[in-house]
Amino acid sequence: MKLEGMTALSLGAKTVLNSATELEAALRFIGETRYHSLHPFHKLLHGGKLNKGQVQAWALNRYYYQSTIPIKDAVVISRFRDRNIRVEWRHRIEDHDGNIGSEGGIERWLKLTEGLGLDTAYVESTEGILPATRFAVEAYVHFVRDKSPLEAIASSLTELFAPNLHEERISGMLAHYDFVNPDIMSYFSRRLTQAPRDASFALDYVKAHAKTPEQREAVCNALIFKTNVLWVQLDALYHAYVEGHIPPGAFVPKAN
């Protein structure tokens, strides 16, 4: 499917999805076509072309994003009566935070920026992120705090993509930096299994409560919104750690 006068904020009002089937048609072409993979800050980190302090400052940015998303399950989790939905989502947390014995994503990123040598406190406060990178991540946690339940669900589908963006990252960075090992990766290649079950949970609900043609605008549009949220977070960190504009207070790398 191709949809014709989608714009940076909306499917565009000459899209009518009549079906489930026209609906799923239509994130994936949202998929293929915004999904942050594309980005040119994506195609330098996987492609060996950035230096460590740009790594660092990559790492250290999406920290912020990875350590949001247990928030974000939990304000979604609590716009649901329906006890099933809450049992579904609530591993996505776990996945993250981990429990009781066990390690969860949140970790798994910290060995990675303490892999590439950033202090973990330093990390932990969020003290040195992007205020775009800020921004971004606060807007989604209000996202799925005020739109619909449908549109809150809807707003995970881009992990209908996260798989391929996976492996490429880890066979890119493992092939082209020194400092990066199979250890320090983990995040990601534990990744390959939970966000396709994430993603096929989120997609049958869409597409049986989307039941309009409004209400798969709105599913499709809140995909566009994520989209959004993961390439505004690439584009600050382009303009700033390859472009050079670092704002103030912002993590400064250290001489390569």
Given for the second form:
2 protein chains.
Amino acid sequence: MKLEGMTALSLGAKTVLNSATELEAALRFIGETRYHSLHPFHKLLHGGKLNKGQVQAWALNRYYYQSTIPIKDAVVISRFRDRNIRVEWRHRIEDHDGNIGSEGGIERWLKLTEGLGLDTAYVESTEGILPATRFAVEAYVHFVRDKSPLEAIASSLTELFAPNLHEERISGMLAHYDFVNPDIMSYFSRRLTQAPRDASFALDYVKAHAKTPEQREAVCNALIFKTNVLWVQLDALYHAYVEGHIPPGAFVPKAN
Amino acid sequence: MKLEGMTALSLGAKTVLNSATELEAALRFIGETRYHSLHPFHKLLHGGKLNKGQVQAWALNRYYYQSTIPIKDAVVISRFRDRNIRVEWRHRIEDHDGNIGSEGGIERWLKLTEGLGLDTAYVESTEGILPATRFAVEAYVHFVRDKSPLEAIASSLTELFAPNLHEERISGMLAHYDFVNPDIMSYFSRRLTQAPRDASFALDYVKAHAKTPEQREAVCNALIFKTNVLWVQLDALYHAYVEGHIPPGAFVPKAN
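Can I get the form predicted together with a further copy of the same chain as well, since the one above is the form predicted on its own?
Every chain and every other molecule in the complex is listed next, the one we just looked at coming first.
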């Protein structure tokens, strides 16, 4: 399936999705053409083309995204009167927050930033992240609060495309960077099993609950929105740390 | 006054503001060091270094900011039980929306985009703007809704620094671009008289109502937030249209 007329914001007027099968094909096309696995910054990151300071900047900024996900998921849960969905969605918060005495995704991410030599208190303060990172991540929380519950679930569908990216990232970063080891990459290895379960639930949900062409369009636009949330973060990293335009007050890597 | 330890997000822990005079000095220092008049994209825009397509991209994206301001100001009004403040703030909506039969700032901005050769329906659709523009502008609306009324007013204080920028813009763009004329620049000439009135009210308000160092810090952080809202928009334009990394589905200028 090829989607004509997709804009930065939406599927565009030309596309009418008449079935769940067409919806899934459209969602997969959006992933193939808009997911941040295609972004030049990831090519540099996975190909060993970044220096340690640039990898630090990526991990520092991405921490804000990671640490906001359970907040986003708590908002998603709050949108549903249906207890079954709340129960199904709840494990996502646990995946990231862990439990007393057992680590979650956020702690695994801090292992990465600590392993890269960043001070954990500075990372957790988020004082040095790029303003564009903050705006993009907060847009995700506002989206799941302000849009329909169907769109809130649909915006998580980038997870359909995450495992391939994580596999490429683990192998690429371990192969190319002497400051990376399997232990600090444990966030990604763990997500290889978590993301597919989450993605298949969300995909089944939107296929079953988007019953009209308008609802299917809204589902696709929610995924386009989410691909923008991810893409904007990498554009900002590329502009600041590859092209060298670091905005006022943001993290400045020590000379490598 | 020099502020040490200002981050991308905040004034930092080192600064304690003990009076309204110190608050105003800090606000002016933030403007001198963080206002987007300092951004490289503005140097190019005002210096005649951009081609018509790049100026179109700026006007197209900035339209989303302009057209969101009355929505932002309606949210600000909604935060106040004090009728006097609502009455004072109301004219800002009128400045941008105009009245039946009289144009406001948004129509003046559409004169600019139309004068630059952009289709008004496309501009109004906002389908082609950079996702980073959308996230930054929407962050401003969320900020005035979610923060304190004092911070909501403080976030408007970038207007203290706008007149100098607008004068530089009017003279620079008229001098350098044959596709710019005084009529399509009427938005900026009109703001030369509107912005100072608005800014002086907001400055007097925060000086009178921020009574503790903590409140003065919150006022400064609101202004830092707002400078980020503006800076992020120009970073995104620079990355997409100067360095040539246009994100998927965003406006692509016709070859000049």
